[in-house]
Every structure is written in C-alpha cells, then in structure tokens.
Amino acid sequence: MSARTIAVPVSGAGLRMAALLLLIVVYTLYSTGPFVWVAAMSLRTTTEIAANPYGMPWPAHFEKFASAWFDSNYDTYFLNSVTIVLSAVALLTIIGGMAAHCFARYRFRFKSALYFLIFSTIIFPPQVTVIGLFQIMVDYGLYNTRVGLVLVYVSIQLPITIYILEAFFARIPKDLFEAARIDGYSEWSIFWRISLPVAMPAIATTVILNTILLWNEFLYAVVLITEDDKRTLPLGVLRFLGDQLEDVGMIATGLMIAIVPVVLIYVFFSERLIQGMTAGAVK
C-alpha cells in the first residue's frame, strides 16, 4: 500500500487566530524585554555590565538592594513616595468624586463652560505648565515641600479623574436618587451613601490609575523638590548619576525598587482595573 498525504484545510478564522496569537507573543516579548534586562542588571555590578551588557546575573548580587535601601536613602525615598502618592490619590478620589457627581446629576449655570475649562488643561504639555507652577509654589511658600507636590499632583490628575467618574455617575439610574430623597436623604448623604458605593468599580479604577501614574512621576518632582530627605523614588535614581561616572548597576537596582510596587499593583488589581473601565458602559 502506498502512503498518501492527507491535506487538512486551514480556515481563514484559524489563520487570523494564529496571526493574532503571534502578534500578542511578539508584543509581550517586546514589552517585557526591557524589564527583564533591567532586572538582570540590578543583580550585577557596573564592572560586570561593562564587560558583558547582556550577560546573566551570575553570581547574583542581592546585597545591592540592601545597600541601596540603607546606604543610599531609599528607605526615605520610598516612604516619601508612599506618603505623597497616597495623600494625592485620597484627595483626588474625594474631590474628583464630588465634582463628577455634580457634573453628572445637577444642572447649574456655566456648567458647560466650567467643564470645558477643567478639561482644557489636558491639552497643555507638562513642560509648558511647570514654569508657572514653580513660580506659584515659590510665592505661596510651597516650593520644596511634600504638601506642594501633593497639590500639584491633584491638579494635574483631577481632569481625567472627573472624566472617568462622571461617565459612570451619569449612568446610575435616577430612581435611586429619587427614592433616597423620598426617604429624607440630603444631597450630601445621597453622595456618600448612594453615589459613592454604587460607583466603587469606577472609584477603584481611578485609584489604581492615579497610583500608577503618580508613583512613576518625575518631571514635577525633580523641579519642585531639591532637598534629599523629601525626594521620591524616581528622584532617588539621580543619586547614582555623576558628571564623570554613572553607576549603571546601582541605577538598575534603584529602578527595580521603584518598578516592583507598580508591577505588583498591576498584577493583583489588573482585573479590577478592567472591570472598572468597562463597567461605565453597562447601565
């Protein structure tokens, strides 16, 4: 008997799925490649990196993390980042939630003009606004203070926070608010006891987004903070930059200390983030 080759037809849907999977794999490798490279360099010395930039971390110098944390003030930088970011996110959640609730539920004079004014700030790049903010911080005695940096973070993230929450608040059924008014709830109680609990998916989304964005923020921090004991984690990397020599190994270690919390937040809360972004589209 002669062997015969059986041809298996490949459908167009199968080819599209294979192409999509290939694209996802290539994009994943492209995105995670730099992270893996920095992670490897964080466990190597500058001498080892200069000899072989793409070498494996063997032997692995885990003591570099302890050195950066205790000897290079990274414990102070980490505490500053936590304090500043959490304070800014808390204010953004409360102020943004109240503003979004008002824009979504009430009609008042100059509503459209105020809405446009708030969102017009998004079109200006940070490099344009940083000079004006610097002068304002100096005039009001907020320059080189954690409070000043918190207020700046609130101002730059407030428009997008209002935008996300307003879209969700606008889709909450009006019957809930009418029933609350019949039960004798004040407008203040309606916000805290009706709007805020119902909007928790969107609130969680803004909290995660703002935390990630502000944790990595560098431009405003480097302009408005100069004292070492008030620096945030992204500014701590500057400690290993010199005019003549750069400690590449310790720069990578410092970057990993700053990156790992963001990665953990995304790993554990990515599903909640996706749910919050899509919840507003479902009434």
The other form holds:
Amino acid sequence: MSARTIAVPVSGAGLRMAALLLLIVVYTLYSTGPFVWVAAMSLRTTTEIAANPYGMPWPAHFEKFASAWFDSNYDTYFLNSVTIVLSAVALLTIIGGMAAHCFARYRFRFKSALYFLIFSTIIFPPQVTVIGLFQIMVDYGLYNTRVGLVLVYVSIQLPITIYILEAFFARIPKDLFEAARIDGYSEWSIFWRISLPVAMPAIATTVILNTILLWNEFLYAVVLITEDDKRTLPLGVLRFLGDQLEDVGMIATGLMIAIVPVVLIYVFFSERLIQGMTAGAVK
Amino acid sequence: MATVTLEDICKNYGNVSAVRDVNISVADGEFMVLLGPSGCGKSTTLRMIAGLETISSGTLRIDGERMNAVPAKNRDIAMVFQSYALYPHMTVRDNMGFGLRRRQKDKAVVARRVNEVAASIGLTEYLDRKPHALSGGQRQRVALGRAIVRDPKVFLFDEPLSNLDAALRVSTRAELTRLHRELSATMIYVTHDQVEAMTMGDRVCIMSHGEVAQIGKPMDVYLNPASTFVASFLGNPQMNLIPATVSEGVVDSGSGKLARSGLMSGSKVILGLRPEDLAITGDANDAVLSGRVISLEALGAETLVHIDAGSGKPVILRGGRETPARLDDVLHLTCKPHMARFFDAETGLAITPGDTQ
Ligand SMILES: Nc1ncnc2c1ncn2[C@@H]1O[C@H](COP(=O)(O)OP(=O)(O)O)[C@@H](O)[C@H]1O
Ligand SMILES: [Mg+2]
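What about the form predicted in complex with its partner chain, after the form predicted on its own?
The next block holds the full complex; its first chain is the one shown before.
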C-alpha cells in the first residue's frame, strides 16, 4: 500500500452541490436539535433531567408515556383534539370550498365588499379579539364547550382557506364548468363533481395546513376551555405546571404525544403539501 | 333531430353590443357553419344557443319551442369546445359517459353506449386513460365522443379544430363530415377558417361585427357575395375589388373597360373579379384591367400574378403553372363577363345589373 494521492477533479457544479449539502445538514441539525432534545427528555425523569439536562435517555423510561396516557388524562385530550380538529377541518373544507367556488366563479352584488369583510378579520392579532370572543361565547352558552371551540377554529381559519382555494378555483378553465352544465348538471353537482375533485391538490393543502395549525392551537383553547375533560392536547402541559413545581420530564412526554401525529402527517403528506402549494393550473 | 331558429337575436354586454338582430334558421339535420373574423360574435351566438349566455332580446327556438329561459342542462344540446374542456380527473370512459349518466340511471346502458361510440371513433384502447395522457388529436376525439354519446338534438362546435396541426385538421374535417352524414344530426359549427366552412357546411352564415352578412350554400356565397365584406372574406387570395365608374353600358376600371348594361349611368361601383376568373389577353382593347406585374408567386400548381392596375391595391390573377408573365411585364387582363360582380361604392352591397335603382 503506497500512499499515493489521487487527484479528484472538482467541478464547479460539484462544489456548489457540496455547499448546498452542507447548508442542508446544518439547517437540519438546527431544526431537529430541539426536537431531539425534547424527545430525549420525554424518556427521562425530571430528577434525571435536573441532574443533567442534556443527557442521553438511558435507561429509557417508556412507562412515562403509559403514565401520561392513562393517569394524566392524555387519552381524553387526544380524543378531544382528534374530534375537534377533524370537525373543524371538515367544516372548513366544505364551507371554505363552497365560498371559494362562489367567489371564483360567480359575479354577484357586494362580492368585493364581502371578500374584504371576510379578510378584514385577519388583520387583528388573536390576542385582541379573544377577549371579545370570550364574552360572545359566554353569552351564547358556547363557553367551555367543544362545539364552541370548533366554531371558533372554523372562523379563524376560514379566510386563509378561502384565499388558497379561491386562487386555485379561479384557475380552473371555465369551459369545464360550462361543459358540465351542458352535460346536464346543476351548480350544486358541479361543485361536488368538478370543482372539488379538480381542486384536490389545493384541498389537500388546506386540509393539511389547517390540521397542523389547529392541532397545535393553544391560545383560544386555553381561554375558552376550563374543564379538564374538554381540554385538547396542547393544554395537557397545564397538568404538569404547578405553582411551585414544573414536572419537566412529564411535560416533555406530553409534548411528544402531541407532536408525533403532526410529524407523521408531514412525513406522509409533505409531498402532497408541496404539490398543492406549487400546483399550476389544470391543463 | 331538431330545427334551430334564431329570431332577431341580440346580445349586449353592458352598453357594448356584441350580436345584433341575428336571424338564422337551421333545418333539421343541417350542417350550418357560422363563419367570420375573430370578434364578430360567432361564439357569443353559439353560446346563446347553448344556454351559456343569456339572450338580451329576440327569440331562440329549438324544434319550434321557445328556449330563451330554458337552462342549458335542459336544452338537450351537446357542445364541443375549442379547449375540449375534458374533465381532467376522469378517465376517457367517465368523460364520455358523464352527460349520459345524468339522464340514464342504468349503468349498463351507459357503458354499452360509451363502448359503442368509442369503437366508432377509434378510442377503445384509450378508455381507461386520463386526458393528460392523450395527444391533442385524441383529446379532440374524446370531446367529440362525449357529444355523440349523448345523442343530443343539436351539436354545437366552437372552433373544434383550431388546436390541431394542419394534417390532423384535414383528416378530422373529413371525419366530421362523415359523422354528420351518419348521424344526420343538426349541427352548428363556428369557425374563422373559410376552408372548413366551404368543405363542411351545408350552408354558411357569414358574420361581421355582430351581424349576419350573408347566409347561403358555400358555393352560392362564394360566387355571389352579398357585399364587399363577404367578397373579401371568402376566397384566398380574396376577390379583387376595383373602384369603377359606369357610363352608357360600360364599366370603366380606370385601366380598362367592361361592357355591362343595366347599371345606372354615372354611378360609382366596385367591380369584383375573382383571381381565377381573370385571364391574360394580347389585345388592349379587350382588357378590363391593365398594369405592370409587380410580383409573381409560383405555388407549383398555380401562379399568382400581382399587377399594379393603378387602383390602389394590386390586382391578383391566378393562372396555371405556365402562366406567361414576367416581372415588369405590362399585362392586359380579361374576364368572363358573367363572372364579374358589382357592388355599390358607398354601401358595399351587391348590385345585380338590371336592378333599377
Ligand atoms: N363577457 C364579455 N363581456 C364583454 N364583451 C364580450 C364578452 N364576451 C364577448 N364579448 C365581445 O363580444 C364580441 C364577440 O365576441 P365573440 O363572440 O367571442 O367573437 P368570435 O367568437 O366571433 O371571435 C367581441 O367584440 C368581444 O369582445
Ligand atoms: Mg370565438
């Protein structure tokens, strides 16, 4: 074995590739770091964490997950999150889809005024509106109810949902709708049989976006829900926050239970999501 | 099987008038072509028949029945769009069956009908593909098949061939003619292509600026255009239109003369001569036009000779391959007298010699 050096030809493109790879690696470390840290803590007890915050999870306390799930009511939180988010997303998709369909396809009186009205709501940060909302919810008997939270979620996400879908619907050639009209279909069936299926990429985008956003929503939930059995996953951490003591280990375990579904959605649907965001008009 | 009648149909967009006082009567089983330059209101007219646009005034009848207020879905018409408008999320099979499924609940009947039509237009092997996996010609066929499956009262076409390449256009033209014969259905066909109009139409309706300029059999319209607009729109190269004055039974083109009685003496007319009706003569006294050759186009089968006869636009003669003309020659042209057409210099409308005006 002689120590011969082999000259590797380095092209400009190769260099650029290497730089890009390096950048991606650094960014990945930067963004996964906190996640890995929380994941590690979720398997360690608070005492272990206090001793060494950055230690490895050996031995791994998997029983903490069972304890959170069964003893700390996380099964209920999970079920609440699933039902509330799914209902809100389903309503958002249908109502937002119909509204977007109308904004994109029909000309009617006060159209732009209506559009502006829907959008004007997003200029206020939630911290401003939440107090008024609280009062309204109390007045209508929706305070501390899951139905109330679903309605609030629908209303806060509706503008952006309409916006994304409207942009997509507007790019569907109008010949398609006219062909369907001539084929004998009513406006109602055209919405279900043409608009929605053709706009599937955009629909998928809004479904994924809304699911993730609402799954993580904390502010409205913490203000509008007081009863423990009605809480959603993001509120679960409240259980481990005492006046004097914070059970950091269990908070991490709870967080992991809340985060994992979101990570799974990203893993399985990220391609769909990118497709929908960048989708061109239908040919 | 149906007749379509348009009575004084108008369409206004705000205060813009897109279609004015259109009267067309399409007979049962007729192939009617709406022909005209872009923006003349052909599509608007067709879309009013389809029910995709409201009718501002006038009456539309299908089979004698007033249709103005009947929604598109109840008019029993099928339309082939220029863009084909295939549903991108459905297979060819579903695209073709979509309209029929709405009216016919029995799935087996729909399936049978789709298969039958697909076989007749050569789409069988593509039935399970989605539109994006088809070529332009195949998509066009699916659009056609979708209309045929429905077996509608009236077929409407809006420039269905304009997205095809030239060769495909020729073969599809022939196929559409065959289909029309086989189905003996009423068809209304919009195009700006005069070759399509001439070859396919039982009758053509030529439109200009939202109005009907002339309706008739293609050859009748070609031979006897009702106005200078029709004369210049039909025919390639177009009809030569030469300003002339009439005196004592002679039409004077400025560079030649044509004997023709029945025109009012002293009136200004436009003399219309088709390029193929002109011939070269050696005798200057016979000439209806004379002038210097300014360019020659040898097209193989024929030669186009452009002559400056001092009447503004060059006069074009269409001769055979062996046309004896060279650049800068001075030529004298004659025409078959019965092929000469005359138009009023002011209104542009055709004048039949003998009309007392
Ligand atoms: N929705 C509309 N609003 C206003 N004007 C229109 C509209 N649709 C068509 N027009 C006008 O009507 C005229 C006829 O259009 P169209 O029927 O599409 O012409 P063609 O099909 O003969 O090319 C054009 O001048 C066009 O600008
Ligand atoms: Mg058109």
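None of these values were measured; they are calculated from a predicted model. Think of the rigid core as the biggest set of C-alphas that the two forms share within 1.5 Å after superposition. Numbering follows the first chain given and starts at 1.
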Flag for residue 20, CA shift 2 Å or larger between these two forms after aligning core: yes
